[in-house]
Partner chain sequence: MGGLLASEIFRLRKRLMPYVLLGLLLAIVGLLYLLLWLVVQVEAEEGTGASELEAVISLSNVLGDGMDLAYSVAGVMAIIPAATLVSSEYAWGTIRTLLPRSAGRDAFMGAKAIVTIGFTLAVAITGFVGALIASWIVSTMGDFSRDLPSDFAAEAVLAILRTTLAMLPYATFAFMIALLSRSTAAGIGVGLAMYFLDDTITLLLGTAGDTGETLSEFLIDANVSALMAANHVEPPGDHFSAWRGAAVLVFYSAAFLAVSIWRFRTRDVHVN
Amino acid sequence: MPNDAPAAHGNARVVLETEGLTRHFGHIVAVDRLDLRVHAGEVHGFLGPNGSGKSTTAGMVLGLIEPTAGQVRIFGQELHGASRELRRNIGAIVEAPAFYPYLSGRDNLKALAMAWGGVSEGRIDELLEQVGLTERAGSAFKTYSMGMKQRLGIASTLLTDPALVILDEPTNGLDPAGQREVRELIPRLAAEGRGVLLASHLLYEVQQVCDRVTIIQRGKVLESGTVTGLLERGSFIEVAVDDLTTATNILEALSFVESVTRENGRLAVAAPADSGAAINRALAEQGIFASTIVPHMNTLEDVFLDVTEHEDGDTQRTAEAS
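Is it possible to get the structure of the chain by itself, in the form predicted on its own?
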C-alpha cells in the first residue's frame, strides 16, 4: 500500500493540494492561482487545451519547476524543501519513459531501484505482475511493444510505493490495444489507495477511468467536479407526444423536473437520466401516451468544448471592448 495512504475511497485524505499555484515565464502567465485537490483512491483527470498549463503544473508538483507563487502540499506538508522521504510519495510519467534498450524489463527496474537506495526483488516481481509483464520480464526492453513499454514505465513509478501517481498523456502514441492495456491499469492504481492525477487530451479515455476532473485554460481553472455531475449538467430527456401543451403542464408539475422546453416538435425535459419511467407513468396516468422517451447525456467532450469555447468567447468580447 502507498505510504500513509488509506485504502478507502470514501473519507479519503487529500494526497495532493495546490493553493494559489502560479508560474510566470517573463510576461507569460503559464499557471494562474491554481487550486487543485487529489484524494487517495481516486483518478483525477487534468484537462486543458495544448498550452493550458498542465505540464507546467506537473513540473511544479514534481519539484522540477519553481513556482512564482503559491504552494504544493503532499499529505498537508509543503513540497518546497521537503525531505527525500516525502518526495518518495510521488511517482510520475511525463512524456515517454526512458529505459536502457538492451536491458530486460526486470533489470531496468533494478537499475532504477538502485537510484532510490534499493528495492527488494520481491517488490520488483510484484510490480511486474501488477502491470502484466511477468512473462516478458527477462526480455530486452527494445523488444517490447509500445503498450508494454508504457506499462513498464508505470511499474517504475511505483517502485517507492508512492501515494500520488502523475500520468501525463500515458496512452499517447499507443495503438488501440496498448491504450486499452494502460486504460485498464489506471483505475487499479487508485483502487490500491493511491491518488492518480491523469493529464490526457483523450476525453473519452478520461470519461471512462476518472472519478473527478479539473478543466483548465490559460492556466486557470474553468470547471472542477465529479465526472457524473459534469455529464448530468445540461442533459435532458426527449419526450415525443401528440399533445405538447398538456404534456408540458403535467411534467412541469413533477418535483424532479427542472424545466420543459419545446424543440423540433418534441419536449426536452431537464430531469435525472433515470427518471424516464416516472415521466412515462405521470403522462399515462393523465391519458397522455409518449411515442418516445429517450435520455440524452452529455459526453465529457461536450462539457469540455462548452466551457473552453465559452471562455474563448468571453476573452474575445473583453478584448473587443477594451
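What we label the rigid core is the largest C-alpha set whose atoms superpose within 1.5 Å from one form to the other. Owing to the predicted nature of the structure, the values given are computational and were not obtained by experimental measurement. Residue numbers count along the first chain shown, from 1. First, how it differs from the form predicted together with its partner chain.
- Once the rigid core is overlaid between the two forms, Gly225 does not reach a Cα shift of 2 Å, moving by less than that.
- With the core held fixed, the Cα of Phe75 is displaced between the two forms by less than 2 Å.
- Residue displacement note: Thr214 has its CA displaced by under 2 Å between the two forms (rigid core superposed).
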Second form
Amino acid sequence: MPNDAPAAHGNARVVLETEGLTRHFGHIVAVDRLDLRVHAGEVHGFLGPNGSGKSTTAGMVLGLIEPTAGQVRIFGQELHGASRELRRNIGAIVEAPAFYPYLSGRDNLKALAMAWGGVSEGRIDELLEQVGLTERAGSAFKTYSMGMKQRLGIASTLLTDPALVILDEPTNGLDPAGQREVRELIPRLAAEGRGVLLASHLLYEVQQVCDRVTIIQRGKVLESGTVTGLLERGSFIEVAVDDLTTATNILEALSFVESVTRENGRLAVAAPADSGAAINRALAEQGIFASTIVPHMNTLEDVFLDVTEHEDGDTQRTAEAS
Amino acid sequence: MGGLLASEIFRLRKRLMPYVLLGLLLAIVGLLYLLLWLVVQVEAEEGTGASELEAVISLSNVLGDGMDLAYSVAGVMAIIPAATLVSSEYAWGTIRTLLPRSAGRDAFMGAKAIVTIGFTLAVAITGFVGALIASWIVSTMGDFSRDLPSDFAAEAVLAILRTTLAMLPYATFAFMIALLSRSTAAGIGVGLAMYFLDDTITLLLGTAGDTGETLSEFLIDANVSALMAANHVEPPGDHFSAWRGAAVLVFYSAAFLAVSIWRFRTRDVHVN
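Please move on to the form predicted together with its partner chain, as the form predicted on its own is already shown.
The next block holds the full complex; its first chain is the one shown before.
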C-alpha cells in the first residue's frame, strides 16, 4: 500500500490539488489558472493537444518548474518548501523515462533508491519482477528497447511507494502486449489507493482506464468531469418510427429526455444511454412501435475533438473580431 | 544529503570516465618523466654537464618539481568530470527523474560540489603517485638523488592538499559554467580555456602598471603559483605568502560554487 493511502475510494482524500496554477514564459501563458484535483484511488486522465501545458503542469507539480501564481498541494499541504517525505509521495515519468545510460537497470534503481532513501534492495527486485525486467536487470540502460525503458520508468515511479503517480504517455514504445500490461497495471495502482494522473494522446486508452478526465488547451481547462459524464454528453438514442410527430410528443413528455430532434427521418433522443427500454415502453403504451432503438455513445475522441476544435474556433473568431 | 552523496559516489564509481582520466594522468606524468630523462641522457652524452632537468625529475624533488609537473596535466583531469557531473544530468534528462524525490536542490548541488572536491583530491593523489613512481624509476635508472626528507609523509600530504586547492578554482569554474549553460562542451571548453590562458592574462596584466600588477595578484594563476611554491624546499621566484594564495583560491572556489547553488535554487528544470 502506498504511503498515507486512504481508507476507502468512496470517501477518497484529495491527493493532488492545484489552485489557480499559472505559469508564464515571457508573453506566453503556458498554464492559465489551472484547477485540478486528483483523488486517491482514482485514475485521472490529463488530456490536451501538444503544447497545451500538460508537461509544464507536471513540472510544477514535481517542483521542477516554479509557478508564476497559484498553488500545488499534496495531501492538502503546500508543495513549495514541502518536506522530503511529502515529495517522496510523488512518483512520475514525464515526457520519456530518463536514466543513466551506462548503468544497468538494477543499478539505476539502486542509485535512485540511495538518493531518495528508505528503499530496500528487496523492493528493487520486486519491482523489476513486476515490470518483467528481471532477466535484463544487469544490462546497461543504453541497450534497452523503448519498451524496456518504459518498464524501468514505471518501476522507478513506484520505488518509494508513492501515493500520487504521474504517468506521461506510459505505453509509448510498447508492443501491443506491453501496452495491455500497462493498461491493466494502471487501474491496479489506483485500486491500491494511489491517485494516478495519466497524460496520454491515446484517447481510447484513457477512456478504458480513467475515472475522470481534464481536457486542457493553451493551459486552460476546457472540460473536467467523469469519463461517463463526458461520454453521455452529446450521446443520443436513435429511434425509428412511422409517426414522428406523435412519437416526438410522447418522448418530450418523459422526464429523463432532454430533447428530441429529427434527423434523416428518424428521431435523435437526448437521454441516458440505458434508457432505451423505457423509451420503447413509453412509445408502445401509446400504440407506437419502434423499428429501431439504437444508443449512439460518444467516444472520448469525439468529446476531445469537439471541445478542442470548438475552443479553436472561438479563439479564431475572437482574434478576427479584434 | 547523505543519500544523494552516496548515490553520486555510486554512479561515479560505476562510470568509466574517471578511471580513464586517472589512468591517462598516470600515463602522461610517466611519459613526461621519460621524455625529460631522455633529454638528460642526451645532454650527458653531449657533455653539456649535469642538467637542471636532472634535479627536476629526481626523487628528492618529487614534492616540488614533481607536483608542478603533475599539476600541469592534472588540472585538465579535474575540469572534465567537474563539468560533466552537472551537465550530464541535463543531457540525459536524469535531473527530472532524480530531483523531485530527493532532499532538495541545495542538497542536490551540495552532493555534486562534494564529489567535485573529492575527485579533484583523487586527481591530486593520482598525480602525486604518478610523479613518485616515475621519479623513483628515472632516479634509479639515472642514479639521481633519491634523498627524501625525514618528514616526507607529512610534506606529501600537504603537497597533495595544496595541489588540490590549486586545481579547485578551475574545477569549480567549469562546474559553474556547465550548470549555467547546461552544456558539457561549454563547461569543459571554457574551463580549459581559463586553465591554459590564466597565466598569460596574469602576465599581461602584471605589465600594465601598478594597478594591473595589483590586480594580477588577485587572479587565480598568481595565487596558484604562490601556493605551489610552498611545495618546494627552496621556493622558486618571488611570491607572496602561500597562506594568502590559499585564502584567495578558497574564495574563488567558494564563490563559483555559491553562484552555482544560487542559480540552481531558482532555475526551472525544463522537462521538454
